[in-house]
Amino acid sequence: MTSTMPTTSRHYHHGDLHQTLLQAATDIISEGGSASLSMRKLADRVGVSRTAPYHHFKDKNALLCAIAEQGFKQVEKFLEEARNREQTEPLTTIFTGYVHHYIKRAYQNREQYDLMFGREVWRHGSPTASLQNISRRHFKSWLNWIDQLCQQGVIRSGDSTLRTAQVCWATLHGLCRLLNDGIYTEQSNLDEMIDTAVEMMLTQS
């Protein structure tokens, strides 16, 4: 008899192990999204013991809620990135990037950022402490960069510069989502729409 093993290699560190746990079940809520995933599932996927993954996550919605953290920690980097070119390119073309950007990585990575926004985590789950901290951190992120932004005459502003960094996100949040939900799909159209959004958030073009 043929015996199955599992996906993810079992060859790791110690304390690798938590973030092995997370990579593998990323893979599985890519893969099937997230009712697909289970800690049994994780445990044999990984090739642990069956109560190995909860010395690292409480239940499933910890380790859903840390799948989304690790979204945000992702797009605040390249939100970091995005900033640390300022002195180098113009700050239209940095905006337009990291917009482009941010909505196709919504799309490459849909289940984690459906975690990351959804009702899964938000409204029907328990969000952790920590998953709303760094919500919050990476909202107050783009809050200050559209402030400088707006100072700089680059983004279009109104009477408060948080309705505006409100309606920004929402407009990127929008798009993202019309993407992940299948509505629209042929990519040159996007990448249209994306530039149009751009062109209404700056102040010229």
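Note that the structure is a prediction, hence the values are computed from the model and not measured. Residue numbers count along the first chain shown, from 1. Rigid core (definition): largest C-alpha set, two forms, superposition within 1.5 Å. What changes on going to the form predicted in complex with a further copy of the same chain:
- Core-superposed comparison between the two forms: the CA of residue 137 stays below a 2 Å shift.
- After superposition on the rigid core, the Cα of residue 62 moves by less than 2 Å between the two forms.
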The other form holds:
2 protein chains.
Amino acid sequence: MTSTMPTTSRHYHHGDLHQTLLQAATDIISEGGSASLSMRKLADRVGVSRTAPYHHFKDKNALLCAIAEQGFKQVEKFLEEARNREQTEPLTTIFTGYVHHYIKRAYQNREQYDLMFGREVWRHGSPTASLQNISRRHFKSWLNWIDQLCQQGVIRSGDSTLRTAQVCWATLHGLCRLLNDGIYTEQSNLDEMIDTAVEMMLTQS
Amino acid sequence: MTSTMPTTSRHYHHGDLHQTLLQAATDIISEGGSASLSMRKLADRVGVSRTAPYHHFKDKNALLCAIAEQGFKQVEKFLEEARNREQTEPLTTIFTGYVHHYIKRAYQNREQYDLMFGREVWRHGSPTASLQNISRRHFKSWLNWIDQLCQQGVIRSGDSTLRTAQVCWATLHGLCRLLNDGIYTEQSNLDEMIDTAVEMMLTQS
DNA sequence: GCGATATTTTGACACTGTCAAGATTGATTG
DNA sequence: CAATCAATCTTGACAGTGTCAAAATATCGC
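Please show me the structure of the same protein in the form predicted in complex with a further copy of the same chain, now that we have looked at it in the form predicted on its own.
So here's everything in the complex, that chain up top.
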């Protein structure tokens, strides 16, 4: 039945435990946060013994890093898609749309977002090499875009576009966190807030 | 010896365990985050038995809330002091100074800051009633100030000063988090970034 | 088929939060 | 001053946690 399994995936006993664990862990976390993820319960849910996951992820930390990594891949892909629309849509529209999307995605995947940028991995844990790489790569993409938008006069730039990119992203990030952490609970005004934030960045008042 | 102890503090067996616990817990957390705070180790360090703290704080959650609460008290006090200087200093200078101070304080007390605004308490835990109160009160103070600065033409206001206040604070918060969570590790450029952020908020370009 | 290797399991250890029940102490009241 | 009562603290216990070591099992290359 699984005899003609090709290419990439290994499937010794379980099929593809690595991928299964990743998916199940993401599900668990999306409900109760990374604190609610127990390696033992995870193994239980997937149907393997307590320590089986340790052959696919060195640590709980490594598992969390892998989840974060997936998030970066998705966001990076979306940024590319946005920039590919540069010929067909006005830049301001694209940028505004991207910001709206970014924040909403962060909200829909709060816990994953927290892993991507939170202290648990980056300060208390130890970010995987590959997580560090993809994270750096993604920020470079963002910087690249903001730089272009500054040159094209779309975004208010100060002395340094690097600083501008940092601050712009910090603003997005701040909004995400206030939403995700349950401080601004009313998402009814969310769109308004995002628009206000974007207006602060754009050149046109 | 402790016979003439007056006024506020109780001191049955220990002296003032409540306060001692709060202080010790703050110390522990400031090193390794709230995850590194174990109720048992805390009790141990203070020199009482494992469950003694539970007579002063219902939960680990309650203890964390108490720590967060102290943080709000300090920040609130500082905001008041800033506004009291309104006659003697230009408003722009005061505002800029406040922002710098706010972010630096957040960085110096990262873990406490995380408790004040993080998901651990606000979403996964259950914020104490008194924590909710002081937090709300503090945001009202901030809103009040921003409202005034908008009216005085210091800060760029959009349609709603409420939204402006939210976005301005989100920006501060975002910077704090990027710093605190170890994503922007170089604090050498911190002052520049803060200035860029402030410029984005001010009317004068 | 055989040996090497990847994968999974069982057992164990030290740790966690916190509940229940008992012991001790301090304040209060008669 | 003595007795009562409540506040405070301790000991014992339970179910959980992450993860290491060693043993068992399955799969692959030859």
